[in-house]
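Next up: just one chain, as structure tokens, the form predicted alone.
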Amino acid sequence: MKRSTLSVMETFKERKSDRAFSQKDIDSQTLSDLLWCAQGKNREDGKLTTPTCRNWQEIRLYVFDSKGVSLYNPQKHTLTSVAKGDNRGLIAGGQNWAADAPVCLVLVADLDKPKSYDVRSQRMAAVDVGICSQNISLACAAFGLATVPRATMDIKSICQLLNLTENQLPLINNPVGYPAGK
């Protein structure tokens, strides 16, 4: 990965929540780098850039854009199409500005991965999702992108669209794009 970015300290300084996006598309290399930062495989043993409780790797990362929805595979660093069409309106959940982002990332906790459905497992999955969302926010700051972590979304419709089970919980989304005016 060859990319000129900010230092760690500059990245933390630049990290902020943005709710206004340019309509400029995110190029495929920038999206690829963002997904790798969010949750990519960074070691030969299969571990990821995002730590998870007991290495459950229970977070599913979905990419919503104007063409459809794809699921990110961190081990292979690939996207697999799971739905056609522009479904970003489901992410907006009444906050229409969120659907203006060229890309919306949805983080789903898959409790079937740890095969544990108790309250502690749910809490740890929520923590793991939060860590992944923070990686997205920091990568966006480093790449000059805008984002904001959100919980608002049409969860029922997203579950139907993605054919999720009752143990696969959409918890956070990050609309992503270039800042408005850029």
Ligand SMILES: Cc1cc2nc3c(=O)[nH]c(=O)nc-3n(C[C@H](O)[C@H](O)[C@H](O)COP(=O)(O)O)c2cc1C
Second form
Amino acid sequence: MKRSTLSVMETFKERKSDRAFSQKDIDSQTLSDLLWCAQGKNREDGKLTTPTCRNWQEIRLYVFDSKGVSLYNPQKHTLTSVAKGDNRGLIAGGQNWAADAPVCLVLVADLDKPKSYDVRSQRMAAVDVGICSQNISLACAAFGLATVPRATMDIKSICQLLNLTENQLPLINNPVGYPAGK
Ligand SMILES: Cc1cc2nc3c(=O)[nH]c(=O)nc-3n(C[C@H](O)[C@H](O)[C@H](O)COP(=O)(O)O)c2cc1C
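Starting from the form predicted alone, produce the coordinates for the form predicted together with the ligand.
All chains and molecules follow, beginning with the one already shown.
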């Protein structure tokens, strides 16, 4: 991966919530880099760019775009289609500007992966998802992309669309696109 990016200090300076997106598509290499930053495999032992509690690796990262929904596999660095059609309206959940983003990354805490369901585990999964979302925000800042971490979304409809169990919890989404006007 070769990419000219900002320094760490410049990246943190640029990190912000941006809620206005251009219609320009994100090219596949940029999306690929963004997914790797979010939670790609970065070591031979299979560990990831984002830490997780006891290395549960319980975050399901879904990519919503105008054509469908895909699930990211961090170990293989691949996307698998799981639903067809433009479902970005479910992510907007009333904040209509969010559906303008060409891509939306949805982070689902999958407690069925560690099979650990108590309140403490739920909290740790929320921490893990928060760290992953911040990876996304910082990568976007470095790549000149706009994003905002969001709790708002139509959770019931998303669970139905993705056939999620009651222990697979959509917690945060990050709409991603180029900033409006660019
Ligand atoms: C857990 C969490 C949930 C959030 N949910 C939403 C949301 O649903 N909609 C929204 O517009 N912004 C949402 N935000 C963004 C915050 O409003 C934003 O981070 C805050 O106003 C500070 O602005 P900044 O990110 O530019 O520093 C959320 C942020 C966090 C950390």
